[in-house]
Amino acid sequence: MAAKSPRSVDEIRADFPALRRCHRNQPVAFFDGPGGTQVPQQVIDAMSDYLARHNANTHWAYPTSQETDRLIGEARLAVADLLGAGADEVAFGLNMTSLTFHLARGLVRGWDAGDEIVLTELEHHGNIAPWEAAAADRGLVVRRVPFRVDEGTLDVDQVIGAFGPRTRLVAIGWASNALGTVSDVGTVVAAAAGRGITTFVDAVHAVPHVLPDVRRLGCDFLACSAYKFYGPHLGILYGRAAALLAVEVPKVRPAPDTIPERIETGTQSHEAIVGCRAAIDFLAGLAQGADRRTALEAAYRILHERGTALQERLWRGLAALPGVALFGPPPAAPRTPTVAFVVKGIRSTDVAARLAEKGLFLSHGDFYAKTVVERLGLGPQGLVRAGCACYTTADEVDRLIAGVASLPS
């Protein structure tokens, strides 16, 4: 039997009902993936079929309450095959700031007065608010690292440098949602590691382009969430099993205090971890491979080739237009092919709302990552950014450039 061939891009869009939407007559070409993409029927008919089929909470001897343990514990499965985890490493949540916050409050309960947390300047401000939040309860000093403004990247030696003998806890950024910056998360791992520092990652942004693997990253803590990779708004964490046992979470009683349940709080959204599911095994079936995993890793590098050309065109394009100023690393440095830019005199949120009369779905503002942009010298109008995903074509990245073109100076 012949190789499956990998997915082309139509093949792709016809699994997204979405993409038939139109506005003022113009197909919609949706660039706010960054902010969340749109979600193929496979997922959506996997959430339909839990809530008409087999709805109920969890741990009852009943057929729909034994259906949704086994919905979830598969859900679980397809999600440490996305991160290379166990599946008693994967816990759900509302979202990755709900769960960092939660993790935060446990995590620093055993430490002292006076610990540091090392934090960078680049990241979603759901990796920052949460670790101030629990400095301020425990009386923990934090430390922020700055990163280059003109070329939006962090000094991987200047956040280690940061490290000191009070140091608890690194929490940083694997990619920026703002600028599309790709960070070596993993030498600044390996140094936290070798000094017995904590270690959290964001990958929020990362994970809808670059596939994880935390046994080699060797992180303490990683958390995503679902609906940036074309799954329901759902938020994930993952935890090393000994650092999820060694977490003082608050809990109600007497719920389970076995991994990877005693990092969740109350009833699950069931429908959304069923849909999270659906969404990884949609990534799989992009390509082919002997399993789950590899299937996955093949689907990766395809992605990764398609939004590389993509994020080159849109780059190049948007950078010979007279007026718009560009901001992050240049197409060949490490990043995500997600593009942020200004057009001069023309604030973001209109610049937004014109490209939107033609059919063209960008988001604006500062994205959560309100130090980049304060850094960055812009107002509070902040930053157009421009992301592509895996349904986006070379068509749409050309009207893009079209329409930025088109805004009057």
Ligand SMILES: Cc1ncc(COP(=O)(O)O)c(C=O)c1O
Given for the second form:
Amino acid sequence: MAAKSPRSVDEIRADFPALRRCHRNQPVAFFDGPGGTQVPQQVIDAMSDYLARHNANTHWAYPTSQETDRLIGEARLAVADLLGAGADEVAFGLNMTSLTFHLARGLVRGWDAGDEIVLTELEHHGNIAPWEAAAADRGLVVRRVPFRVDEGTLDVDQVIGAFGPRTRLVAIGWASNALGTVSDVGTVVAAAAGRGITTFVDAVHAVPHVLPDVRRLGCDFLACSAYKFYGPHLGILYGRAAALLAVEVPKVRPAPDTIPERIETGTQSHEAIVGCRAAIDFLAGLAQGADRRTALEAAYRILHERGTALQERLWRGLAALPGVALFGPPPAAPRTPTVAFVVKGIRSTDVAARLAEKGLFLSHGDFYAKTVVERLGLGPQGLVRAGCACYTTADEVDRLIAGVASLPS
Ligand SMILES: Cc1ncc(COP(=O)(O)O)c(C=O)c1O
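Next up, the form predicted in complex with the ligand in place of the form predicted on its own?
Every chain and every other molecule in the complex is listed next, the one we just looked at coming first.
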């Protein structure tokens, strides 16, 4: 039987009710994916079906509770396929930031004053503040490695060069949510693992664009957020089984001390967990494969191809406009289809507001990558950020370029 071709962008778009929205008589083009993608009908249906028919708390002996247990278990399996992990290595939480605060507090218990944590300046502060807070509690030293400001990239040798005999942890972002830079986290993780240093990867901006394989990567922990890959607002923490078991997280005593539950706190958003599984199935359904992981691999290859074409088109179109300055690595470098720019003489807030009048929805500011924006010397207005997603079309990209071109100088 001939293999079915991957789903076209038009077919994908039909799944997203949000894309039917108009603003000032123009169809809305959502370029705000790095802040949170739109959600397909499959995810909305799964969440409302859970709430309508299966809603319960966990671990009790009646059907809706048992169904909830089963649905959470199935969601862990789906995330395991997405990350290349085991289902017992997948913990859920409110978002990446709160999971990381929780993990950080537990991880540093037992570390000695003067032990060191290595971070980079290319991070979202969700991957800075939790480590700094934990370090302050225990008298640890935080070393922050700068990035190359001209191209918005990390020098991984410099990150590795920051490791010393007291380094206990390196926490590094896989992809910059501000500039789209994809960093060579594999080399950093391998070097750290060889020295017995714990590794934490912030994959929130990477996972919508890069399919992780945590076993191959070899990291101890990796965090991401379902709302960046077409799911609901939910955080995900992968931890290598032994690492998850070892971390001394604060616990409410009767709660299970087995993995992955020992890392989770209180009652979860079951509907979001169910929605997360539906988002992963949606992604896997973009292409074909013998099983979900293989389908995801095929889907991500297509997403990468389409995303690369869109970001090249966007980058070149914007670069040709007078008064537009682009930041981050050029299209040929490893990057996500997230393009950051400023328009000379116009505040980023005003750029975003004027583009919104044309039905072009973009985010602006520092996106919590505050140090990145500071190092770029941009001040509080920060950047304008356009992110392409699986539903973005070349037409929308052209509308955006024309919209920026039409801004009064
Ligand atoms: C790279 C990166 N890290 C961390 C976060 C924080 O994620 P959450 O909102 O799930 O806490 C974000 C959110 O935008 C992000 O883009």
